[in-house]
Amino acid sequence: MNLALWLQRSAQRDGERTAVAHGLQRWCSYAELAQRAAALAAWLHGCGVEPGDRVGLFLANRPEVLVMLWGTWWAGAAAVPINAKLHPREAAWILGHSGARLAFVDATQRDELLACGAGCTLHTELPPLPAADTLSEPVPRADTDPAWLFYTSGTTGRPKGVVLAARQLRLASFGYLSEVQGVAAGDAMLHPAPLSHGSGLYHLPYVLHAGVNVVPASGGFDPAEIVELAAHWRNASFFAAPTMVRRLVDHVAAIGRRPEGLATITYGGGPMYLADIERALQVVGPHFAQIYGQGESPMTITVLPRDVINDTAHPQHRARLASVGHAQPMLEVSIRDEAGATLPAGTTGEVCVRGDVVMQGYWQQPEATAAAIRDGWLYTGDIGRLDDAGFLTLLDRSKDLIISGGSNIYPREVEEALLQHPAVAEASVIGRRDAEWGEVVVAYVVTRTPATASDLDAHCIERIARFKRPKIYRFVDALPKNNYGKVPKTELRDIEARRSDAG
């Protein structure tokens, strides 16, 4: 099916309801959004875009992005959303690799994209879109035709284009409605996170059920603005990376009152440490749900619902709060060893998933697809363990595992311990090569109040095995972050290697 049918149906049923808002103002209704999408589809066809072609979207968040996205689908093409914070050279590579026929880009990026060899026509604005008395029908598409090419962050080599079809996007939307929260007409989804990423995926259930998709006037994440938008639009939810949650919590603590109009903050996209979510619940209130997924299984592997997070009376509450929840209903989760054998509950191994929500494959990379999907199972590259109740605790990416003296050390365990110290604001742990031990544990730490290596060492010894504690502490003003707010441990390892080479 073509996902544009969702927009068409909402326009027919709830045409006068607000579809898109910009800040506190209504930007368009569902009837207007559908009309503009259909008109843009006709324009795209006039530009030579055929069903199955790719259309790039290299733009910061603004209301027009949603017209471009739905117009692309209405035309039967596949969207290639690109994080606006990427370097134009990276975006030009993605446009070239995807074979985009044309792309909508921010005006500030156009010249540099051309200089970097973007091999398609670039448009910085929507074309004039004439009104029509009747709408054309969305171009028919098969359930497995590409609809969204999601390019991975490319921490190791070039990014890979994850092919998501209507089937994957539909199941991801149903997962949200089933496991995170239902959506009623008029409920609001705020978009402070990039529409090219998780926030874009989470706008789909709101179009299906005639909710309001709100693009902040700032185009990004400002905690004070989010509080204002939630109070204005009511029943307001949003997707947030853990770094955004921490900023919101600091803001709410500073103003001394909880936000009004807030429904659910769905956090994911990186590790949320136990200390951070406990503080968030205390300061902001019972508004949190967690999802774990990756581009290859978009937002859909496990869920930690609000009712579980808020069940403080459960004897396993803190353990579950530190987990990423249980499997979502559209797939299976299995922990497997290096040979692909299923491991019993409580055993650590690679997280593997299977189901129709898993990607079609990597765009034009059959070998990479075959390496990631084996015997129908997606090997995520994440290390974790399932408990007897089916709750998944993530430890780390497999490439981040530290082996010291023959013992496995998972950086997240050490980071969790460090973050329980009141002086520690942020921590990231990596391994450093060592002639005697193979690797030793190095902790990069940002403090909010003074602390010494001895202080942190004593703190860790009380909480984790001695062999896991850091051998080296690096006190820094800030941790490096990528475009999605994650700490790129490859960069920290490079920094540490240069320190080692310099003696």
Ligand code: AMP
Contents of the next structure:
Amino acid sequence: MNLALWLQRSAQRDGERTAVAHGLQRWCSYAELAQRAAALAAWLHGCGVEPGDRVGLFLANRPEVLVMLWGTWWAGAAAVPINAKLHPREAAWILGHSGARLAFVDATQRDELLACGAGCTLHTELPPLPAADTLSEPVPRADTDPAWLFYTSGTTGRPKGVVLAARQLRLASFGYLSEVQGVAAGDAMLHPAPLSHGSGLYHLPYVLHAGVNVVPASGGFDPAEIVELAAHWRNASFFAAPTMVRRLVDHVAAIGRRPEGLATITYGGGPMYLADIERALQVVGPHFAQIYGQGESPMTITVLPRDVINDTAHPQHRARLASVGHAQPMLEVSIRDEAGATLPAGTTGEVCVRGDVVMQGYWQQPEATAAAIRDGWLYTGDIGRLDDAGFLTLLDRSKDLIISGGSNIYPREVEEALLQHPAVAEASVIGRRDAEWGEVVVAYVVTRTPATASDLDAHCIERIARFKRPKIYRFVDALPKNNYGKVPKTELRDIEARRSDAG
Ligand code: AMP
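One more: the block was the form predicted alone; return the form predicted together with the named molecule.
Starting with the chain above, the whole complex follows.
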């Protein structure tokens, strides 16, 4: 199917309802969104874009992005959304790799993109879209035809283009509706996070059920604006990286009043530490759900639903809160060893996933696809373990594992311990090469109030095995963050290597 059918149907059923809002203002109705998407599809065809072609979207969040995306689908083409914070050189590479025929880009990026050799036509605005009495039909597509090329953050080497078809996008949307938050017409999805990533995936169930997709006027994440938008649009949900949750919590704590109009804040994309989610629940209220996924299994590996998070009376409550939840219904999760054998509950290994929601493959990279999907199972590169009740605790990316004196140390466990100390605001733990131990544990720490290495060492001794304690503490003003708000450990390891080279 062509996903544009969802928009067409919402326009038929709920044409007058607000489809897209910009800040506090209605930007267009469902009838208008469908009309513009159909007109843009005709324009794209006129530009030579054929079904199956790729259309790049290198844009900061603004309402027009949704017209461009739905117009691309209506035309039967595949969208290549690119995080607006990427360097134009990286975006040009992605446009070239995807073979995009045409791209919509922010005006501020156009010249640099051209200088970097983006080899396709670039448009900075929507063309004039004439109104028509009858809409064309969306171009028919097969369920497995590429719809969204999702370029991974590329922490190792070049990004890879995860091919998502209608099948994956539909299942990811159903996962949201059944596991995270049901949507009724008029419910709001706020987009403080990039539409090129999780927030964009989460706008689909809102189009399906005629909700309101709200693009903040700031185009990004401003906690005060989010509070205002939630109060205005009501039943408001949004996707947030853990760093955004932290900033929202600080803001709400400062104003001393819980926000109104919130439905569910879904966090994911990186580790949420127990201390942080406990504070978030206390300060903001019972509005949180967690998902764990990756581009290759979009927003859908596990879910920690609101009712589990809020079930404080459950004997396993804290352990569950520290987990990433249980498998989503459309897939299987298993923990495997390096040889591909399934490991029993309680054993640590690589998280593997099987189901129709798993990507079609990487765009034009058959070897990378064959390395990631083996015997029908997607190897996520994440290390974790399941408990008897099916809850998955994620330890780390396999490449972040520290091996010191022959023992495995999962940075996340050390970070969780450090964050229990009241002075520690943020912590990220890495391994550093060491002649004696192979690697030693180094903790990068941002403090709220003064603390010394020996304070933190005494704190760790009470909580984790002695060999897991950081040998070195680096007190810093801030941790490096990538464009998705994640701490890129590769970068932290480089910083540490330069530091130790310099003595
Ligand atoms: P991406 O494909 O860029 O969305 O990155 C996916 C990776 O982010 C996963 O493989 C995990 O390593 C990490 N990740 C995603 N969700 C979570 C989560 N809820 N908790 C911890 N790590 C996560």
